[in-house]
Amino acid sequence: MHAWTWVLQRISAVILIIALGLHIGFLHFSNTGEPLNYGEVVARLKTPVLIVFDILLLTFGLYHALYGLYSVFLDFDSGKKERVIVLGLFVVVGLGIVGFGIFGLLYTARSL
């Protein structure tokens, strides 16, 4: 299990570098004219492509971060029971944060 999750973390790192560059470039440097007003920002936030992109960015970022923390935990001399507990805790926390993030993005896009 550890080998393919390690590879997946490296793949997520590459995806994060590319996705963050696109995200920052689109949100901060794509407007060459006057600064964006509130209405233009809201219109961008409601774009389905941007919502899906942000969900993927959140998911890959959380996986990368939580697996990194788990790898640090594995460096310590811990037993199998502790590893299972920590892995389960990270999975629950990760799924909770992703769920909350998706809810927040969709709720914000719907209510604005």
Given for the second form:
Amino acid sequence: MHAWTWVLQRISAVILIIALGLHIGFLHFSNTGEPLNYGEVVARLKTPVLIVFDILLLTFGLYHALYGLYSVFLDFDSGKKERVIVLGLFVVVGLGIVGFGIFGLLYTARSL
Amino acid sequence: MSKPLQVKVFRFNPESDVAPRFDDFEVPVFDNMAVLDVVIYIQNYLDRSLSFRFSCRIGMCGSCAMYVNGRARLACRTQVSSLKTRDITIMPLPNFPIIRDLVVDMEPFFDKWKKIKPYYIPKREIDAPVTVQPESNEREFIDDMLDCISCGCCYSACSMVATNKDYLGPAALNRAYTLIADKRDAIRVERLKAVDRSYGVWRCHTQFNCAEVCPKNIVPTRSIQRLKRRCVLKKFGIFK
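Given the form predicted alone above, what does the protein look like in the form predicted together with its partner chain?
Now the complete complex, all chains and molecules, led by this one.
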């Protein structure tokens, strides 16, 4: 299991570097001018490609962060029971936040 | 005559002392003086009860490793002049139980060596020595890693060892790598399984503390990263 999760964290790191750059680029350079145009923001939030992009960014960002935190937890002596509890907690929190984020993005796109 | 050294030495006898303390000594300097000469002088002329361990005096045996001015070093290979100060603080290696004063118990360290079976086991079908081509990069890399004298400096500098008593540590993992990378070894896969554990290679966070202090300039972090790569290859069924 460690081999897979370790590789996935490396992959997520590379994806994050690229995706964060693109995310910041979209937010700051896709607008036609200042102040922000409401219509442009709505159009961006309704663009399917950007919604998928944001979902991937959220998923990989959370995985990277939570795996990092779990690794820090493992660095300290802990029993198997504690490790299972913390891993379960991180999985639930991670899935919860990803689920909430996806719901928020889709709900916003539909209701605007 | 140059000014004497002001030496602080960690003292602790777990059998009789309630708490550790530092004793101060004034030690005269002579040319080419090593830290080992400092503690020998103290024992010979100032306090005969000072305990420390040494043997070869030439950086081969690894027994005189101490924590000198905030860094794990071999006392015999550390020139006093290289410390660039007259104030020297000498302590036992961190991350080891203290037996007395500067002498630490190496048993936890070697227990972890035993877990990776640190000896070469030849394949039965090989009768004659196998030729290793001089241009083989892998072979050269192993040669670098074979210089380990098991002094424990890397183990004492590792912050993962400091927080987790089960972590195998840089020296044992480096040794495992030298055997796993040797295609003549019969139990490479078994060895890899022994290090492919949460408290094997996966606890290393590539901080390079081990490489920083190694008196033989070995980079155990590199060995550990290569082990991680092999663990991943094993999952894909590529490592055999």
